[in-house]
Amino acid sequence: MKVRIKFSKYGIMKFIGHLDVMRYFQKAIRRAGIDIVYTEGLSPHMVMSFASPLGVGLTSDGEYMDIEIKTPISSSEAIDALNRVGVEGIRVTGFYQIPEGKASKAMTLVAAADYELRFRKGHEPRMDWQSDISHFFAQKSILVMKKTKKSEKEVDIRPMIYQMSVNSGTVFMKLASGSTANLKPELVMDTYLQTLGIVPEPFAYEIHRCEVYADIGPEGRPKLTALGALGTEIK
């Protein structure tokens, strides 16, 4: 049985990198008594994959990982067991059965993500920066210099910004995410501030990822659906 786990990452755990999160869940799954499938061979390891590893310093309510289990367990039992052996800062919020097959893997499905961005205390610009976000988002093209491994190239990031708004100092963004197109919220905010003549400060933002989506629509007609909604709760 293939299962998708949804979890939150917050507090001090936002400084824990992806590999440590993976090791954390390997231990938590064993301690919770979940009968997970292991690979075969000389060095067996848990069948486990993450949708879109979160950057260090970000918090989230929309993290996903896929596992495969031998013995069925109800969603409520699994969530309780994992949280009982877990630590403060990581909380499992969903446990869903998903269809079999490579096409259902979370890491290959990711197409977009929701973010909330706010300034850290003492780092907010002194001038009015909120009123022009709607005009920024309304542009047909937003060109930026994006760094690659070998060089820099000019990229139009506007097609990768699906939504952008601000409310009481918190900026909401729905951005392209995944292997095909991936846009970071800090790059969008830096670009916006530069259009206002504001020099972005390093480490000035607090960023929270709210949800991760798959595109289940036909080609040319995107339809974004949360990864958790592609599975069903286990009774």
Contents of the next structure:
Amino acid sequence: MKVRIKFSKYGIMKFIGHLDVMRYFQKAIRRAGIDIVYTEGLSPHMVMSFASPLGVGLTSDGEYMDIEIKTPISSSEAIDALNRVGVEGIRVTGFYQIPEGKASKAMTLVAAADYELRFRKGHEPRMDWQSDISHFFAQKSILVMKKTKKSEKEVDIRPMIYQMSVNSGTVFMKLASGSTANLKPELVMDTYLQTLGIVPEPFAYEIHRCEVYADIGPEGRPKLTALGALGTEIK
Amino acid sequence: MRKLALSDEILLSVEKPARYIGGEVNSVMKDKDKIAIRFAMCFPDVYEIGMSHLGIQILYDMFNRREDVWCERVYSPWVDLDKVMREKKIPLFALESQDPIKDFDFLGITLQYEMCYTNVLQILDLAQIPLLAAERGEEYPLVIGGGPCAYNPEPLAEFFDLFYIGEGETVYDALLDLYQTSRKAGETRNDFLKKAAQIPGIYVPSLYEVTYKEDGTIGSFEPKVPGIPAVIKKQAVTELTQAPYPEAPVVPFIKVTQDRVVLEIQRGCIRGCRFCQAGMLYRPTRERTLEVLKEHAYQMLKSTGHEEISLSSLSSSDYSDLPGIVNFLIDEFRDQNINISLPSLRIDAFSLDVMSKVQDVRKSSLTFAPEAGSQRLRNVINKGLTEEVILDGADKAFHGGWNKVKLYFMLGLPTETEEDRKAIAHLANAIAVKYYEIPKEERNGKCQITVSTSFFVPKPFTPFQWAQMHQPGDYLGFAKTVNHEIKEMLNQKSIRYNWHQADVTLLEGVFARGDRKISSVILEAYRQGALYDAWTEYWNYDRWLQAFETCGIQMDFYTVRKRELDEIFPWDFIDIGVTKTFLKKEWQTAHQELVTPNCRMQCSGCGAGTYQTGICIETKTGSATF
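Could the form predicted together with the partner chain be given as well, to go with the form predicted alone?
After this comes the whole thing, all chains and molecules, with the earlier chain placed first.
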């Protein structure tokens, strides 16, 4: 049975990188006694894949990973078991059955993500930086120099920003995410601040990922659905 | 939510912030208002090394079982954070509470290898605790050292308030109880230390006085105050099976060196190799029963979720029910996709069979540690492994499909000659010959023999504690002889040779057999920037040479000087059970090139019998198994 796990990452766990979060879950699944499927061969490992790696320093309420289990377990039991053996900073919030087949893999489905961005205490610009956001978002195109390993090229990031607004110091962004188009919230914010003549500082932002979406609409008519909503609760 | 000692900005700008945040699975949190004693347990090296150490996990668990104690962990900040902490004057903190360790009652530092000594000073310095014990006022924690290097604590005597000589499971409770009583009675630090010095195994260096002869050797070593013992007796667990063992070891978030469940199957070693300090310090050999090991294995795998389990001990093949424990692990856990990581075993039918079950034969390698190239020198060091046994083991393994062999040797051993060094190459070649005797169609490509040599460092409490070291220039010459001879071999293309740096060896030698005068050199080198000396990239020999010069201390006195049989050694005030008389006899037997039987065959009366436990009270077989 294919299963999707949703979890939050917060507190000190934001300092734990993606690969170590994976290691954390491998051990947590063993401690919780969840009967997971392993690969064949001399050094078997758990069948496990993450939707979208979260950078170090970010927190999230919308992390997803897919696993495969041998013995069915109800969603509520599994969530309890994983949280009972877990640490502060990782909380499992969902455990859903998902359809079989490669097409339903979280990693390939990711299309967009919601973020909240705030300034870290003491790093907030000393001028009014909020009121111009709607104007910034209303532009037809936003050209940014994107550095790749080999060269620099100009990219229009505007089509990858689906929503952007601000509410008492917290910037909300819905951005393209995944393998086809991917935009990082810090790049959007840096670009915006530069239009105001503010030089972005390192470590100035606190970024929280709220949700990760798949696009289930027909070609050209996007319909974003949270990855968790593609699965069903196991009774 | 736990508050961290370091800001996000610092943590996000240093390598591996997970080293400093605590909060790992099975780490212990307590309410500090309900705690009487706060103990910071330190391994003075980077987190990934320190977290892999079994001893700390044992003590951490044992201390935290006490309701009145909260034991937390601390490791050396890596050089990047070290710099930030100095600049911003951030006091070193414990991982669990993130509180500064200068506010703790105890700072315990385990001393696992000599090259961590400058890291000890870094810990004190960053913690904002005065480096010299004599300068610590009432408000500072008591700094206590333990571990194998504490068996010659003298080079560090100035920096520690007390040392614990022996295995931690025995008298720590007494020490903590005494501390409680002393605190309640409002006694001073010195009052406490005087009483602590009466607990067996506790050594308070400031209460002892050393005088030196004109030639620089020790004239006398005596207590300065009445009522404390002149000789400190090593503490050893008498019932290993019943000794506390962590049911739920801390599980690090990041990958550490030892990322697995570790089962300590036995303590001590019956072999009596004459260069080996552990083999003497941990006598008598004591085993844990198979039943209790099984229980520990279940509990620890369950509580950690680790995907690998390994066995720990010296000379694991000597565990009396090795098939029992190994087969249990395989039968019980392999279906649960748990890797069994075997220790290096004596190569025989049994070990080859289990190895083929748990490893990929084509990828894994066989390990032999003959330690010396010639039979003559192997007799000198009492390594009873014969060439015949090695070749036979290799032959069996080659027929079983293996084609990689690792060989470990030491160079610079007592009585060693050019011929002995060349014999290393000859032995490696003979193994390769065995391989190529197998018909081509049954072989698995070429064989790979890796020869590694380290330089011998004479250690206290070994028969070789009287040995002279060599001049700095000699060591690399020894390695060159081996290298050259390997190049002369017919099968040289199948043999790879690695050797170690020579200059670290000399410093290790100084620290290992050093006296109190060495403290000043360590302090000076640290002040000049020495840190992480065990890490090649930070090792700077010239800085050390400079420190010796500044302090007016001759390295040769500690390394190449000939020690007389009646010399008083800096560590002679410690009684490990094994007597100096026995060690002296072994030193002489070594020169006669004679082998002393192992403890299971026959008792040689080393003195460890005074502990009345383990192998010392078992019936001897009288027959040899090597």
